[in-house]
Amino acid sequence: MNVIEALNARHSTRAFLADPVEKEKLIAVLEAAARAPSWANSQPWEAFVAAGETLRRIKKAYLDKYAAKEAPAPETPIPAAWPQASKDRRKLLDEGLARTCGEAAKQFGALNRNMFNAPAVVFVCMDKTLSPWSLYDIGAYAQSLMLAALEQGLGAIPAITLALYPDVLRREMNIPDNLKMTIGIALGYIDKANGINGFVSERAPFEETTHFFG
């Protein structure tokens, strides 16, 4: 599989098998992701990987907070508003999910709340002194991580919902106060029997977002 094939093959996994991911595969993925580019070679990312009993405790704590209707407190601000083009694409996503997956699409909310049943989640942090500029580097790291996961036969999905309750994550993984959580990326083997994984979101033609001059 070449780079273009990998970019086209990568898509979000919304339901994982319970099978644990081998430690050597996680290490291979994280080593490859660390090759991502960054401004002035700053390498602002710090990754905290939760699996096994630690991840079970995190999931339970999240479910308890959902049940108590506790307000989320992500440290990467959620946009207060979206431009119309983004709203239109979100609508197409929802419609495509319902059309392709049928009844299976209705489980999305529950899967999201349970971290997609993933056996491993990578929580990517950066130092609080850094500016949003470094979020570009975090994005490059995240994409590299997900492509490396594909190479290892794993599915992945990035989601801010994975990082909604930083207090839980800090408690369970001893994340220091000088770091802020940017995003979570769930990893694992794809549950191919679950119909929700039959959906792959479309992309707008690149001409809509690309402008050539000269």
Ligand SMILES: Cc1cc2nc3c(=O)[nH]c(=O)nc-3n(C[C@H](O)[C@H](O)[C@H](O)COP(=O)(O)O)c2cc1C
The other form holds:
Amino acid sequence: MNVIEALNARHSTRAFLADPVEKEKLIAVLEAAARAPSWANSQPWEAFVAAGETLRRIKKAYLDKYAAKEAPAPETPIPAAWPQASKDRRKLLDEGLARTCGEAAKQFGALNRNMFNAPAVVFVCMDKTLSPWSLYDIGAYAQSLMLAALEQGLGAIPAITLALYPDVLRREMNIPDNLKMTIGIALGYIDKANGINGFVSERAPFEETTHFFG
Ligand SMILES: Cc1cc2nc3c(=O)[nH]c(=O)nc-3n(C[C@H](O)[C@H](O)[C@H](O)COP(=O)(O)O)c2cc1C
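Form predicted in complex with the named molecule, following the form predicted on its own:
Whole complex next, starting from this chain.
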């Protein structure tokens, strides 16, 4: 698979098989991701990988918090409002899911709450004193990680729902206080029997987001 093919093939996996991911594969993916560009080669990413018993405890603690209706506390605030163009594209996501996946689309919330049944989640942190510019680097790292996962035959999804309760993540993985939690990326083998994974999101018309001059 060449790079363009990989970019076109990647899409979010929202239901994983329970099969664990081999440690060598996780290492290969994380090493490749660290080739991402960053401002002044600052490499702001610090990855905490949860699997096995640790991830089971994290999932249970999240489910308990959902049941108790505890307010989420992500360390990068959830946007209070979106511009109209983003709202319209978000609607495309909701409508596209319902149209393509039918009944399976209804599992969206439950799968999010169950961390997509993923056998592994990479939680990406960065130093709290870094500026928002470093989130740009984290984004490049995340996309590199997901493309490397594809190469290893793995599905992936970046999701804020994975990082809603950082206190749990800090406790379970001894995340130092100087680090801020940015995003979680779930990884694993794709549950192809689950219709929600058949959904491929649309993109805005090219001309709407790209402007050539000269
Ligand atoms: C920062 C970020 C946060 C996201 N959070 C969630 C999430 O909490 N739940 C979810 O189901 N998808 C989440 N996604 C996945 C997006 O919905 C998805 O990337 C988008 O709809 C485009 O679809 P694709 O990844 O399949 O191409 C997130 C993506 C990003 C980049």
